[in-house]
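Take a look at this single chain, the form predicted alone, given in structure tokens.
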Amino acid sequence: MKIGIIGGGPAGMLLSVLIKKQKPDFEVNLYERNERVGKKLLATGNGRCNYTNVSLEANNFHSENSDFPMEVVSKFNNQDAIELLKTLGIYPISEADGRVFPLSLQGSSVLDFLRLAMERYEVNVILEEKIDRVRKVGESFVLEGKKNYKADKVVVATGGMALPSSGSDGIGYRIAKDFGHRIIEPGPTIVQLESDYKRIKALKGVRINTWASLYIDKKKIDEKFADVLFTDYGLSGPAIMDLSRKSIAALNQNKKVEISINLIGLPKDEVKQMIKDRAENLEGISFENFLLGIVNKKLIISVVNQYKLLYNRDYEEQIRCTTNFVNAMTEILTDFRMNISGYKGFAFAQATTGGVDTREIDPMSLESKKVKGLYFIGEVLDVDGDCGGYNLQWAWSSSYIAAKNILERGK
């Protein structure tokens, strides 16, 4: 049997290994448009490759067909992925927030062992070959690139449109459309947010491990605790990336989007007590000096300006320990609001929303309901996960289920 896999990302690579390991007599051809496989894999987890998470819930995955992701992931979960990858040589280490990395903390380790497995099981990798079109001729397929290739089954593992420098250009959507599949409009996610805050450039480089809360039309929608990074265009960091999906959806509906940042990184009641104690001990000190040591120096002017704007009647050059001062300062430091005016595009995104409509895909096999022998796995489908290893978990889960079905039918 000839299997044609389009795309040499994590889903395509693992699929090829799983099939060849069990069926060495199968001809498995993997077509990759780049000069090497796994280019995008090296960019995940800041180069450390956050390949799954110890916590796996339905709300970590998103799709218009909301039940679909967990129908697949429940059949091959995080522990299954960890154990399978251990057999390939990839051993895990988890961080306090549940993110799982290779023990080396190098993304290249995951890629190296996948490539070694592909070599060991003799997967035929055709590099610098962009498959532009797939046709079905009788019971077989013809894959058109620089050359024409034949296959009994075709697996589309081309990814979405995030990080186009890695080769993701939406070709998988065009292949799916040629076979009559509906494509849900793709968009960037797990991406940086832009702000029109007037002093944003002055805050560049400030990083806080803290709470970031998303407000849409003044209503609190979500909250994340992780690093927040101020940039010259807005906000970045894991907490912001986690909130980007809902932020973008709201922006696209012309809703007001704000991010509230706790500038201290402590619970509100602790911040209030700290401000009270500090005001009592340092009464008479200048406003700017009062903030030294509790917030990054780059934030001081912004906090002072916010205080003047919101509580001008109480502003004095020298602070006094009053109830009004303590309450006002606590609010600003734990709820520093920034308007979100936009977001970075696919060039900066780690994942893609939208894709091939999963209502037209069998969750038991990842096979098209429209075309027998045609499969879709990974990011090309309308499934995206939260920041924290969930998108790679989706790649592992979908590739495993597709491989299982192909192997069972090949008996």
Ligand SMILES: Cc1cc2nc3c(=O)[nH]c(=O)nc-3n(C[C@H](O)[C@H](O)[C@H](O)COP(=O)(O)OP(=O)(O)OC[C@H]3O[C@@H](n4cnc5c(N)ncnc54)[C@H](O)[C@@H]3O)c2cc1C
Given for the second form:
Amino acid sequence: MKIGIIGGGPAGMLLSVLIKKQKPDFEVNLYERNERVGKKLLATGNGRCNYTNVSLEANNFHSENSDFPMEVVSKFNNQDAIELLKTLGIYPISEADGRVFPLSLQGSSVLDFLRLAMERYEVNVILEEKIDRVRKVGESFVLEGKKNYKADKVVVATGGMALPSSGSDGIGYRIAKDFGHRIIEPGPTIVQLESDYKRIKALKGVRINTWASLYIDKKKIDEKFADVLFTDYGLSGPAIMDLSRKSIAALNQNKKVEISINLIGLPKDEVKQMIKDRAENLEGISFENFLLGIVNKKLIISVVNQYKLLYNRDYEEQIRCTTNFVNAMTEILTDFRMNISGYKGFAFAQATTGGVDTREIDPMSLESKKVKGLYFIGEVLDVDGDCGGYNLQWAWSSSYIAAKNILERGK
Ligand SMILES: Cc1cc2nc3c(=O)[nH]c(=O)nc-3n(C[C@H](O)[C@H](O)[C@H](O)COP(=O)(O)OP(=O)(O)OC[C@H]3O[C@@H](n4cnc5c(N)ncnc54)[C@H](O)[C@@H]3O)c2cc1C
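For the form predicted in complex with the named molecule instead of the form predicted alone, what are the coordinates?
Below, the chain from earlier opens the complete complex, with every other chain and molecule after it.
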């Protein structure tokens, strides 16, 4: 049996290892367009590779065919992934928020162990080979690159369109389309948000570990606690990346999108008490000096401006410890609103929404319902996960289920 795998990302690499480990007599050819495999994997988790999460629920995955991701993930979940990767040499460590990393905290070690396993089980890796087209000839396939290659089964593991410089530029969609598959319009997700706030450039570099809340048409939709980073174009950091999926969907429907940031990173009642104590102790000092030491200096003018804008009637050059002042300052510091005007594109995104329509894929096998012997795994499918290790979990789960089916059928 000859298996052709297109794409040497996490999904394609794991699949090749699982097949060769069980069936050394199968010929497994993995085609990778780059000069090395796993380029994107090295960029994951800020170089640390957050490869799954200790908590896993249906709402961590998204697809137009909403039940599909869990139909696959429930058969090979986070614990299964941790155990399987352990057998390859990848030992886990989890952080307080549930994200799982390799003990070395180096993404490169995950790639090293996948590469070692491919060597050990003698996967035939063909580098710098971009497969442009796949044709079905009788019961088998021809993969067209610089050369033509034959395969009994083809697995498309070409990724989505996020970070196209890593090699995933959406060619898998064309291969799928050639076989009559429907593609759900791809879009970037887990990506930075742009703001038209006029002082945004002055805030560049401010980082706060805090709550960020998403408001759509003035209604609170979601909230995340993690780092928020101000940039010269808008907002970044894990909390923002996490809120980007819903923000983008709303922006695309021309809805008003705002992110509210708690500038202090403490619950509102604690902030209120702090403001009250501080105002009593420091009564008479200037507004600007009152804010010194509780917010980053770069934020002070923005907070003062916001105060004047919303509570101009109460604004005085020297602060007084009045109920109005305490309430107003608490509101501004815990609910600093920024209008969101856009979002960054694929070049900055960590994942892709949309892709090969999963209604045309069998969740028991990841095989095409249209073409026998053709499989799709990983990000090329219309499945994306939340920030926190869920996209790699999807790569492992889909890869495992496809490998299991190919092995069973090959008996
Ligand atoms: C900056 C960044 C950080 C991320 N951090 C995390 C994280 O911490 N945790 C997490 O879960 N997810 C993270 N992700 C997402 C995760 O990396 C992807 O979801 C995952 O890599 C998808 O795996 P894949 O194998 O499906 O595709 P990819 O990793 O995209 O691999 C596809 C491979 O196929 C090759 N290829 C494409 N077309 C062809 C062709 N025609 N012929 C031959 N080869 C081809 C590409 O060169 C590439 O090597 C991150 C993504 C980015 C960009």
